[in-house]
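Let's start with one chain on its own, the form predicted on its own, as structure tokens.
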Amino acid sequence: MTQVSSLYLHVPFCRHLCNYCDFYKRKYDPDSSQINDFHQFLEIGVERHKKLMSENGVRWSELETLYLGGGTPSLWGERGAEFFKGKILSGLTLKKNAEFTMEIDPGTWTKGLIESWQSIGLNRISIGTQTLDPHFLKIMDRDHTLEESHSLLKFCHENDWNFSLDFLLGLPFSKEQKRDIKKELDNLLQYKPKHISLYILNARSKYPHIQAIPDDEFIREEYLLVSEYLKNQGFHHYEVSNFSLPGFESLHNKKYWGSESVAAFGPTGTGYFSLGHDKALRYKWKVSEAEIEQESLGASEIDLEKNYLELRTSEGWKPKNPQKMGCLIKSWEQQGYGKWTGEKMKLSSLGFLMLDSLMDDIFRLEAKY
């Protein structure tokens, strides 16, 4: 029987709908019935999820990781902590020292809010800083101010929280206006974050500043500059978009990258049940009702995802047939994309940046056989 020890919950509320963000969210209105409707969605969803688990021979074990993403989960407030404890955690057991993360945007928190969640196990915070340049905050349509960013960062530093920061690259006008990445990172690191998630802006075609997005070569230089800078500061580049100090990797995300089972609740929340070496189930919650869309995966789909996920991390990719991939691996090494250990291919930061292209290389080679 498959056991699940990780849970993701999607909280869809945002104080402001940033024009570049494609995650599912709704503008939060504290005077509306949104929270009550969300609670009803989750209560129905809990029962529907029990049925899904039963149908697939899946059961809960002690929870090792919990992650509240969004949206802006901090807008759920102290009321959310009470509901979460009574309706979601009820019947579940949190493992001692389980990693429990909540995403918090600057300007959407209070000390009381954090303490209410801390009382039920919260011990890690992910902060949506994105940039510490006030000019680019406006360009990125962010609702928070630089002062609000510094206030939350200061609180986390002074209270010795395990916290992560989100940092965006490839911002519009950053080439013409000479965005000073190093200065921003210097300012961020004074607060001693344990983890940094580094993302490249992936804007849709109707994004207002689509013509001002820098070219690929500029973004490549930004990415490699940040990677080198953070590694020199003691951070480990352990996944394409993630850096951590030793021992502070995101345990929750490592579950995904390791193809382990992760349950999910909330609109658009996506879960995964590993049901054996040749069978898996991916499911996604609908938006308008607490119903689930399901996708069954067979051996070929699982192998394909395994290749991609293993290449994403510093743990490395272990090909099923190393001899068949020998010439490809040698070519990657020659181009500086990574190192072959005799068993695994471990990508460099440049290799991480080229991941999609490397997957295409694998597809082309596989097609020959």
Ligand SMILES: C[S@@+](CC[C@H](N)C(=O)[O-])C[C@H]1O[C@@H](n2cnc3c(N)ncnc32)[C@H](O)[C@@H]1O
Given for the second form:
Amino acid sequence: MTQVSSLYLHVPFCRHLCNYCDFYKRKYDPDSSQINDFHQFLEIGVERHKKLMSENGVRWSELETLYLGGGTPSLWGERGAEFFKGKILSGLTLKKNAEFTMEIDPGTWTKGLIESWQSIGLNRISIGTQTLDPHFLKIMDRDHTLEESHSLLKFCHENDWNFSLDFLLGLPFSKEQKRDIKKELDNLLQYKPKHISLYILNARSKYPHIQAIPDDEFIREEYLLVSEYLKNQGFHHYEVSNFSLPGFESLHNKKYWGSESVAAFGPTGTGYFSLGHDKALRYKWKVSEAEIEQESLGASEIDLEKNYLELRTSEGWKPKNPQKMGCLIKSWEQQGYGKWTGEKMKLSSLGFLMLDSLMDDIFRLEAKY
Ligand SMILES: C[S@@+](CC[C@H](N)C(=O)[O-])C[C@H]1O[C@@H](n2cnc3c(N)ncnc32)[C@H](O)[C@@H]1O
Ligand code: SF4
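Next block: the form predicted together with this ligand, after the form predicted on its own:
So here's everything in the complex, that chain up top.
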């Protein structure tokens, strides 16, 4: 029987809808029935989820990781902690020291909020910092102030929280207006974060500043500069977009990258049940009703995903047939994309940046045989 020990919950509202963001969310209106509707969605969802688990022979084991993402989970407030404990966690057990993360928008935090979630097990915070330059914060259409970022970072540092922060690259106008990435990083690191998620801005064609997005060469230099900088400060580049101090990798995300089962709740929340080596189920919550869309995966789809997921992390990719991939691996090594250990291909920071094109190389070679 498959056991699931990880849980993701998507909180689908934000105080302000940033113009670059593609996550599912609605504008938060405290005077509407939004929170009650969300609670109803989750309550029906819990029952629907029980059925899904029993249909697939899946049961809960002690929870090892919990992750509240969004949207803006911090907007759910103290009321959210009460609901989460009573309606989602009831009947579930948290393993001792289970990793329990909440994403917090710096404009929405209070000490009371953090303490109420801490009292039900929260022990990791992920801060939506994005940039520490006030000019770029504005360009990025963020609703929070720089002072709010600094006060949350200071709080986390002073209270010795295990915390991560999101940092964005490839911002519009950063070439012309000479964004000083190193200065921002110096500033951020004074708070001693344990983990940093580094995202390259993914701008759609309708993005208002699409014309001002820097070219690929500029973004490549930025990414490699940040990677070098963080590695020199003792961080490990352990996944394409993630750096951590030793022992502070995101255990929750490692479950996804290791193709392990992760349950999900909330509109657009996506869960995965690994049902043996040649069978898996991916499911996604609809937004209009607490109903689920399901996709069954077979051996070849699981294999393909595994290649991609293994390549993204520093654990490395173990090809099924290394001989077949020999010339590819050699050419990647020659171009500085990574190192072959004799068993696994471990990508360098440059290799991580080239991930999509390396996956294309694998497809092309697979298709040849
Ligand atoms: C759900 S949000 C984080 C929590 C909170 N809503 C906030 O923004 O502070 C997760 C992260 O995704 C990143 N993100 C959102 N849209 C993105 C985009 N178009 N390209 C790259 N990263 C993006 C941002 O760095 C953001 O902090
Ligand atoms: S606050 Fe976060 S989730 Fe909400 S729109 Fe902005 S980046 Fe997206």
